[in-house]
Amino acid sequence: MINIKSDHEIELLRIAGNIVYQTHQYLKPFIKEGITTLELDRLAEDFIRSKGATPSCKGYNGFPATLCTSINDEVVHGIPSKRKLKNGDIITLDICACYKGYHGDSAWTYKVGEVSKEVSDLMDETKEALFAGLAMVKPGNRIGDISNAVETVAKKYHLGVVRELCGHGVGHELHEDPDIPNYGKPNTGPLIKEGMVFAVEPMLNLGSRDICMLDDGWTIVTYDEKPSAHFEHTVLVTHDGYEILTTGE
């Protein structure tokens, strides 16, 4: 069931989303060669708790950390460790925070030093796909319109579209209905209505769409070991469009 959020719930979701945004901004200066993903995780947890929130991911279905830290060919759910970032890496920080029972969720892919042009292009093109999807968020459209817009951008740039993972509703639970695939047909799927809150999150690969899971039971990687980028915002459906909740505006 897709929940329509009350004004009170929306205000809590705005605060949770803003805390996620602030956490991204706080961590950006630390994303440098030599830092470990575990150090980033500790910084993130301390910051989120300092804002009166808790890390949504820590303990979620047994996940052991605050951040999902996915490097290069890791698509999602990378577990923070003593691994040090290197010049030329890209890293996705997927950050989720819970404020008074409501969640914010946003992932962003960052460069570590200088990256290759094809990797930089992958990041730009995945971000373009995110905002193409968001442009379809308005009452009267359908979830398939979002999915198709993301897929259209991916096809334009010949990127692999991860199909096994998708966007989702956000609210009192971190993952709610509806599922929002990054591929699909326009004018299909659930009707978009004012008051819905969900996360749109393209995960696009420089190579094929095929993925597999590592032995840790969490980290998803590209099968061909080529880089993957991931950009995500949580949005509220307004009367004539959308409001990004995971922002500082």
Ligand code: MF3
The other form holds:
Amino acid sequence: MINIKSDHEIELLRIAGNIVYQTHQYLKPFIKEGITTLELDRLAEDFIRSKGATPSCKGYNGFPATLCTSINDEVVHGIPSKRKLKNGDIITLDICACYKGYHGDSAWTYKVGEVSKEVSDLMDETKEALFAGLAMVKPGNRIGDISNAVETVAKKYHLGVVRELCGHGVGHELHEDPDIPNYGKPNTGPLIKEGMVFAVEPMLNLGSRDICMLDDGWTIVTYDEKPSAHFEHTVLVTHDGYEILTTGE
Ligand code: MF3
Ligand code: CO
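In place of the form predicted on its own, the structure of the form predicted in complex with the ligand is requested.
All chains and molecules follow, beginning with the one already shown.
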């Protein structure tokens, strides 16, 4: 069942989304060679709590941290650790916060110092795929229109589309209906309606789409060990398009 949010719920989702955005902005200057992902995690948790919210990921199915920190060939759900960032790495911070029972969810891939041109292009192309998907968000379109738009951009650049993980509805639960795959056919899937809230989140690989899980039971990596990028926004469907909730000041 896909929830249509009430005005009150939308207010709380806006605040939650804004806290997630602020957390990204707060962390950005710390993303430098030498910092550990655990240090970033502590900063993020303290910041989220200082805003009156809680970290949605911490304890979610047993996940141990506030941030998912996924470096280079790690696609999603990297666990913060004593690993230090190095010049030339890319790191995705996937941040979820819960405000008065409502969630915001946004992932962004960042450069650590200077990265190679092909990795920088991968980031730009994945961001392009996110916004191509979002451009399809309006009442009357279908979820498959978003999926197809993301896939079309990925194909244009010959990137691997991770199929096992999807975008999703966001609300009182971090993951709600509908699933939003990053591949699919136009004019298929659930109808998009005003008042829905969901996260669109392409995960695109420089190599093949194949992934596997590390022994820690969380970290998903590319099978061929090539880098992967991930950009995600939570959006509200408006009467004629969408409003990004994980943005603003
Ligand atoms: N944004 C992540 C996702 O949609 C949140 C994961 S929480 C975790 O998959 F606990 F599973 F890490
Ligand atoms: Co998500």
